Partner chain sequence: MYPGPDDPIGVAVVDDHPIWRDGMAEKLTAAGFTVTGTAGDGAQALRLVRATRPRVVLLDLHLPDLPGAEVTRRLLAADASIRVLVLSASGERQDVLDAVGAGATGYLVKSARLDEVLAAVRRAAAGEAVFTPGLAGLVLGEYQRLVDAPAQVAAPRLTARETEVLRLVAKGLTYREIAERLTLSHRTVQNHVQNTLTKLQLHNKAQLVRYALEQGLD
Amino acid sequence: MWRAVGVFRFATLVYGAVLVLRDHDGYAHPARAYAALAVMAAWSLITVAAYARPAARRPWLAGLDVAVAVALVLGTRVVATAAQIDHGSATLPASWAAASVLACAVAGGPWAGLTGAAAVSAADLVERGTLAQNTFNGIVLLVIAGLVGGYVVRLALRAEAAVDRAARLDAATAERLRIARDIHDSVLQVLALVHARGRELGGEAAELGRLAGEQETVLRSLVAMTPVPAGDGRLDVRALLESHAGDRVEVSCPAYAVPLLEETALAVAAATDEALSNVRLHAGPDARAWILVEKEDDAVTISVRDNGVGFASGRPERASAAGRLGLAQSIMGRIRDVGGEARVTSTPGRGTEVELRVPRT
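Taking the form predicted on its own, show me the structure of that chain by itself.
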């Protein structure tokens, strides 16, 4: 878009130069007209070079761009004769002044474009002294350029962001499929073998086989799960969590999508996986788990509760001190990294509850 503004600026500079060459005999001060043309050419070079660098695209530069255009429009009075002005001849910069309006639109959107158009239009009115038909037409074109140009820029930015999000999601899905193939060819095969052999051997081996079978089921569900877009580059966390539903896990979610930023949704899903893994490993062989998803105005809360053996206060701290970081890092750390908070409460004999609260934006 900035390149388009540059092309428009130089095209209208050529048009303005043609008008000066055509009308120089009728000017009251032809030398001033050529001086103004030189200013237009120099300023065109400066702005095109400046706008080419993102670091230089500052509001003050767009404002200065409009100020130069306004000064040149008003300068028509010290170059042209009163008869030329009264006859409705073009202002000194002619359509070149619209380049500053387009620059405002690209820099700040429709409202910035409209502000630039208002400034240049006011200069046109002051230079003419009256609202003639051609002056009115020029003002309308400036307003349209500012509004439409700004809208097109914002639309292009949203489209570019959507394409970028789609590309990142495709890349993430492809990587997930690659990892899933590797896991299937290694870890899942081993878990399936342990499950089958444990069932055949019986006794304590049967219990190990049962645990291996549960982990195999969970891991298969995890690697098969594809993030579900919820619109605007977000993921539906409800769809990510509902895959955990099974004989010993019950999931309760709203009937509608619960969109979260992709990073936040994936962090919640991973933390929930870790909480359920703790239930399977530590809550007891008959423990059941319940996942509850609640959508609030500015946050989403996910509760993972079980009816297992629970634990005494201070145990998470002792586990962290001993180097077992599943709760501290895999759950609390993940949620903290995305701006949320995690809380774990447990009572011996009455189960454990992990509450994850993350912002919606």
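Keep in mind that what you see is a predicted model, and the values were worked out from it rather than measured. By rigid core we mean the largest C-alpha set that fits within 1.5 Å across both forms. Positions refer to the first chain, counted from 1. What changes on going to the form predicted in complex with its partner chain:
- The Cα shift for Arg350 between these two forms, taken after rigid core superposition, is 2 angstroms or larger.
- After superposition on the rigid core, the Cα atom of Gly209 is displaced by 2 Å or more between these two forms.
- In the core-superposed comparison between these two forms, Ser303 has its Cα shifted by at least 2 Å.
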The other form holds:
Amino acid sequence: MWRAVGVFRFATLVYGAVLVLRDHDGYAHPARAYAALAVMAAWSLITVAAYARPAARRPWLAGLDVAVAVALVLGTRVVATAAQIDHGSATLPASWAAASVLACAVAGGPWAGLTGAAAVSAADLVERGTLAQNTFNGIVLLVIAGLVGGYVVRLALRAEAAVDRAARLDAATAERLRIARDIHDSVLQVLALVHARGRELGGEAAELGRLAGEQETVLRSLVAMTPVPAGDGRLDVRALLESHAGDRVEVSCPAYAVPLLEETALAVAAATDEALSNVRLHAGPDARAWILVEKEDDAVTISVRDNGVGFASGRPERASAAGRLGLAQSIMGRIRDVGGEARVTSTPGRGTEVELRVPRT
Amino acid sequence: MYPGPDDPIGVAVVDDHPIWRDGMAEKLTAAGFTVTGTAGDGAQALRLVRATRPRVVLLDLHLPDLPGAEVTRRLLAADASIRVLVLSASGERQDVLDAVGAGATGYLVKSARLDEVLAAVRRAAAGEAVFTPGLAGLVLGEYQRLVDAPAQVAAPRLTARETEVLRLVAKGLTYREIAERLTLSHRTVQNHVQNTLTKLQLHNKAQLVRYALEQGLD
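To test you: the structure above is the form predicted on its own. What is the structure of the form predicted in complex with its partner chain?
The complete assembly is shown below, putting the previous chain first.
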């Protein structure tokens, strides 16, 4: 931003110098014109150097900037002849004065830019005494430069802050992944070991082992990343189902991401939750469950199978079976809503299988 | 040299986690296996295997010096008769697939019960593939990926029967249950499962050779 202001300042300095060289015969005091040009050049160098350091970008510097521009505009009177001025020729600094307005805009936003523009415009008016057409044009341009310049700068700063925030979020995510990996490699393994060893020893040790197992599951779901939809609004359905893995549930899926539309993925996750709670409630105390995620050509199939007691699907009049069928209906409803199909099959004594097939797009 | 069928099965345990490694060695010994040694990284594992010739290597994929698949490849290059059984934390799916592609004979998660681990070591020692539901899901996914990849020349495909069997393994059915459901013999189910793995490993080997030829490394 500041670099842009600096470039503008020197470009307009060159333009001002060209005007002075062209007109120097007509000036009442050409030497004073060259002195003013020298002041402009020196001030340009000073401001570019000063604005380069963030600590120096203070309101008073921008104010001083405007004051110098105003002084030079007013100084036109002591250089040029009255005829030149009344003829409507450019002021001494010409468009160079606008650089100070831009500096105000960059430093303080649209309102500071407008204030700077007002000051320089006022000097213009005082210098000329009348509101000639090209003076008016110049004032309008200054005001626009101050306002729009300030606004654009605010936008740019906000965008920069957003990019910065995103970068920090990225870093935090990476850090979290690293911690999750570390926990995975150390704490979880020890907990798993205590869990397994306790189970073998039995008695009180079994109780300790069970507790370790519970904590293992809790910690595992804690470090599992909360899935966030990718840029295209899709969710890796694996990330949603993985947290079910534990002592009684095994989750099998491909090694690559299985993206689904967010709505579809969430419906699948909810249906899977229901199927698993069904297993807990009805399949018997020793039942285990397996979740399989399969990607096909144009669909994704998720199956939840258990090896529990199962039920006779042809006998809905039985109360417990009716409860399960009710759940099955709800699962089917969810999946149908996202354009998929659900199938529940069960055989008494051989467990139950819920198969969810949903479109990939 | 090679242990006979009545000899105890020699097992090497490779894991960078000392508590886990020693605990596992202890349990294997208690269960009647001969632990030929333990190692904490890939280089140590290679030295150990060359020196003690175990029949089964229980391999953790997360080692400090080498990727698990590379360790698997080098172990098998050192002694093609050993069985590499991957015992690793869940959530390292691509690593597991790479190791299996490099010739590992099976995969168990570390949270598996001890009796499951012991049974798996016995089966690996007998030359069987050790297919958990998790591994079956990975292998199914890999075949689908090969179907999806358009440039794959002569990529292996599963037969309808193999897909069916693999799917049932992934859903947690035992070989016995699968045999019953599909009215096949236990042996046939085993062969189907083994085939899916062998095809994948052959394909990987062919890919490596093709890559080497393309790069002029032959």
